[in-house]
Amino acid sequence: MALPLADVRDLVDEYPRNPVIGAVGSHSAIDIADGAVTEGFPSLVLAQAGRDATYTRYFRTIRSPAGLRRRGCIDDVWTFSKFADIASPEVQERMRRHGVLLVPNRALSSYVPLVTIESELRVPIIGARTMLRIEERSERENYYTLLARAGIPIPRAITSPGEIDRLVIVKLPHAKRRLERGFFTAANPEEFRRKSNQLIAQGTITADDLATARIEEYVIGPVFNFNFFFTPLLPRSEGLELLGVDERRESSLDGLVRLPAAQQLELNEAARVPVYTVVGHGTLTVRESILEDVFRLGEKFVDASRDAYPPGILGAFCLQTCLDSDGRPTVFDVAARIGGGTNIHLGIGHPYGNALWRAPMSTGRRIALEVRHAIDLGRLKEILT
């Protein structure tokens, strides 16, 4: 059972005027922390032992004798033996005592069970707590059902391997690194069987995950991840913002496509099957004649989310798309929280966010600015779940 919205929002009645903005130490944590300190909030990273040096050493805040930040953006780091410990009652009480507002990233929903986030994590979240579950493709109600309800174009689903009659992509998690992808492509049933058996033998995927994998038509076109922001603090007609666009860098896929075809064929058979592990991101802009279609997608998503998951999407979200040769977008993935590629804009801002706000506006800074505006208006509870 989900935590009552009013109960979570009422927790901030005991919070200080200047709350702490926190995030799990992975994914977009540096962007979140940089945005927090830019807007005058203390920042906190919840890190895992053995993966904490980035935050405890290299981006840790260094202050002058007068207490002013001189370098870095990570004001405080709490380190745990494993990420899941974040949800323990003791840590939750500690976060509330310090006045922490938690920004959800993919690491939070991957390392802490969704049912725990929904029903036991009594810490205010900046964003849509109940929408994190739609990212799980195995759920009956997921982002595909929400996109279809909104009238947003999505790739055609293939119901079984035997019905593959065109190039498809098979979506399932990596067997060992659950945060990563075990994706592969196939053009016919025989190729599906051959590649899946090979990947199972390599330990890249499991038979159980394969049984519930999403098979969909492979949309040919460049990938554009549109980083949106929705604020309930403005009239609905002014609430949607496009901050910026990124693209993924995937290993070993990107390395393979840099090789001429003749050299690809010289690789052993296993090496020819690309791995879709995201290892970085790049920045993009989109042709301006396409922007209206992009905003239309965002508006439809916001409206559908408000109907299906009240109060709907709050703050940052990302629609991941392919654009066809006519510039028409198809949405193939959704992040109902800050996306994975926003670190490319920390400090310098997103191109479109900068144009809108007349200042460097990264996603992390936009989140912190929303907190600042909400506090000034006496409406902080409206941006929390």
Second form
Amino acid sequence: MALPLADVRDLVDEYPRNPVIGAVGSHSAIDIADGAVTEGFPSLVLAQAGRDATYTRYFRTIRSPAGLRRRGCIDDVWTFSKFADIASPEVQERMRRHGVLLVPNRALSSYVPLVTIESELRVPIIGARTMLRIEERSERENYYTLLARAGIPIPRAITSPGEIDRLVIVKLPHAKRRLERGFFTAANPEEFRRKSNQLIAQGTITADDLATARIEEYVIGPVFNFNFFFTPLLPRSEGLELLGVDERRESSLDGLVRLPAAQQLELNEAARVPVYTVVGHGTLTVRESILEDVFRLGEKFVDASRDAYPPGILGAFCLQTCLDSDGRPTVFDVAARIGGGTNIHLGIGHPYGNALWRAPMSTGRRIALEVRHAIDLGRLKEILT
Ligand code: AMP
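Switching from the form predicted alone: structure of the form predicted in complex with adenosine monophosphate?
Below is the whole assembly, all chains and molecules, this chain first.
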């Protein structure tokens, strides 16, 4: 059973005046920690032993004799033999004792089972706890159903391989690395059969996953990941902010598009099928005349999420979007939490976030600023779930 919202929110009654901002160590943890310390909160990273050097060594806070931060932004690191241990009763108790507010990132929702986060993790989350599940494409209610309800354009779904009559992308997990993608494209049923057989034979995908894969229209156009923020602390009409826009670097896709066509055709069959593993991010802005459409998407998402998952989206979220040749956005994926590409602006701030806040405003800093505003207003519980 899901944790009652009031019970989780009441946990902060016992918290110190200045809570600790914590995140699972991977994905966007440096951005979160950098933002936390900029706004005067201690930062904590929950890391897996053996994957902790980024936090324990390279970005660890080093203080002057007077106690001022001289270098780094990760004040504390707790390491575990496996990420899922974060949710053990002892670690939860330790987090509460230290006054930890957890920022949900993809590492949290990937490494700690969603059912544990929803029903057992008695630590306040800065964001929308019950919305983390919408990212699971295999769920009956997921981000596609929410976007459709919101009236946000999504790629047309193709119900069976035999109906492929245009370029489609087939979405399923990688056979062995379950958190990675085994995506492929096809323009007709024959290409679907040929490529899927080849990918099954080389161990990239499984027949079981293929049977339940989502097949959808491939939107031809550049990808823009819109990093939004929603605050319930302001009137609804002022609550939505666009902080910045990122794009991904995916391997081997981005390597392939850097090859001239003649060289691509020289590659062997397997190497021609792009791999969509995210390995980095770049920064973008959009043509200014498109911005209002982008805000409209965000507004619709906020309203629909409030109806479907009360209290609705809180804090950072990301709509991953393709823009077609008329500049019309289609949303093909959603992060109901801090997106994966926000590190592009850590420290220097997002272009739109800076323009709005008159200061370097990264996503991490915006999250911490929200905590600061909420504490000052005596409304901390409203931004937590
Ligand atoms: P996802 O796992 O849904 O975030 O998708 C991974 C990558 O696949 C994206 O970064 C895009 O490059 C691509 N992609 C996903 N869905 C579509 C689509 N419907 N049309 C075009 N590209 C897509």
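Numbering follows the first chain given and starts at 1. In this text the structure is predicted, and so the values were computed from the model without any measurement. Take the two forms, find the largest set of C-alpha atoms that superpose within 1.5 Å, and that set is the rigid core.
- The Cα position of V91 differs by less than 2 Å between these two forms after fitting on the rigid core.
- Relative to the superposed core, V223 shifts its CA atom by less than 2 Å between these two forms.
- Shown in the overlay between these two forms, fitted on the rigid core, is a CA shift at L179 of 2 Å or greater.
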